[in-house]
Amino acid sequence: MNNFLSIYNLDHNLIQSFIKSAAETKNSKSDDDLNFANGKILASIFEKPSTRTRLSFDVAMRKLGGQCIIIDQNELHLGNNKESITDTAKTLSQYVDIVMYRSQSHESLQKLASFSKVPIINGLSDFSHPCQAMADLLTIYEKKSGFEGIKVNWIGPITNVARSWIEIANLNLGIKLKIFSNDYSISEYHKKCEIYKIKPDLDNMEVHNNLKKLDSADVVITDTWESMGETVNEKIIKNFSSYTVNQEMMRIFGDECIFMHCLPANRGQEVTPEVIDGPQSVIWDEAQNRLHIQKEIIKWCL
């Protein structure tokens, strides 16, 4: 049984193999992969709001002949002083062929996926959102016709989008990663790798908290600086007012230089309106990409 949990449990010829069969179905006009799920069915399991993972993996599941059955968290017996996690996870296995949990810990998604009998994807967790980045990752081999030498670099905090760009950088897919972030940010991100046992790998790539060391890339991409579910820390966001995607920026970058973002973006704090809706922004490719990656990840579980 294969869980989609994160880019860490994949390796470099699986993560080349789900990012050349998207882009192949992509653009095929075949319909090979109707009957795929023919009779079975997905359980989407949803405890942050959502808008893109919501409707991909629900649009993905019926392309692929399949159904969904989408649950927001308040209509479970799942939580504190519910059920338990355990018997969730039991419960789903019952009923369903394949769960996709949008999970405010990755504890809790670890959790179930141990006690489940059937696929558990993680559609996104506090630690890491690994769909999203191989969302990314196949709009980038779509952009740039493929990953050697291609040079990343991410600006802002270290949110789980960063995190399991973290991980791509180590599978040796020829990519450069770049990060530039505060000292703040860099510290947490250790402190969460230690919660969820995670070596933080951070000798496989560059990190700098000081945006003088920007140089040209291919690719720079960004995430909103205010977590959803999560209280706003003013103080934060004050201390990454630099790292505002800006012209100035892109100039640096050059002009052959891809501008993305996971969405939803907050213009004007940590991406300028004039970079986000610019002819350099490939954010609604990504978009769309995140349907054609989700169709292989739920292939490959099943």
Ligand code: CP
Contents of the next structure:
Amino acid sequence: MNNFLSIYNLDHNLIQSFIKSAAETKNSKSDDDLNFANGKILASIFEKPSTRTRLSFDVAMRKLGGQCIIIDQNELHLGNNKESITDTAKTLSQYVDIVMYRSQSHESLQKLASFSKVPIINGLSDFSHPCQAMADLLTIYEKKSGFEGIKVNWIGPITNVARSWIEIANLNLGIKLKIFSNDYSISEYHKKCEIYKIKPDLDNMEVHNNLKKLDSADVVITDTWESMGETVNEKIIKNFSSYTVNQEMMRIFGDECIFMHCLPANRGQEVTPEVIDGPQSVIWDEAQNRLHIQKEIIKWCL
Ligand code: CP
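Which structure goes with the form predicted together with phosphoric acid mono(formamide)ester (CP), now that we have seen the form predicted on its own?
Following is the full complex, with the preceding chain placed first.
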């Protein structure tokens, strides 16, 4: 059974085929996919808010001919002292064909997958956000015509999207990842890997705590400084105040560098409005690509 929980344990040929197929079907007028998921039902469970993941999975499933049930956390028995993940997994497996789960903890996601008899997709956990990183890859493939030698800079805290990007860097797609973050965030990264027993190594990339090392890049990516659903604290603001992606940084990266952000964004915090809404930003292609990559992920899982 194909669960889509992480990127690091997938084969790079498979990832390449996801991206190529998504790019082809996005630009195709063919109706080939129209009945792919006919009679199938996707359940999407949200323990955190969502705009893009919620809509793109729902629309993707409908475009494949299937149907969706969207369930917020407070609509299920799942949770502390209510119903266990094990019983929830067994119940879901009786009714639906595939489950997308946005979970508070990666451990819950792993547990749901281990007891489910239907495929589980990681729609964001506190560890990773592989669907987002796949949409990012599709955007880079379209904008840069491939991956070989592409220089990607991650700027800011090592968030769940950044951890999925570290997994991508381990795939040997030809992408060169540089992470610019601070020592605290880098040590937290190692702790999270220990907790979830996921260890994509950092040997395939450069990790810097010094922004003076910034130089030209093809792609720059950042993310909000707080985890989803949390408020950003003074310590983070102080530690990352020099990490705001601004025009001066974009001049160092060069005119051909594209700016990416998974959204939602805090304009003025991790990125200035001039950059995120400026000519080098591709955030709306990136958001649109969530739909096209979700279709590929659903097809692979089914
Ligand atoms: N990037 C992303 O996952 O967006 P949502 O939180 O709106 O789903």
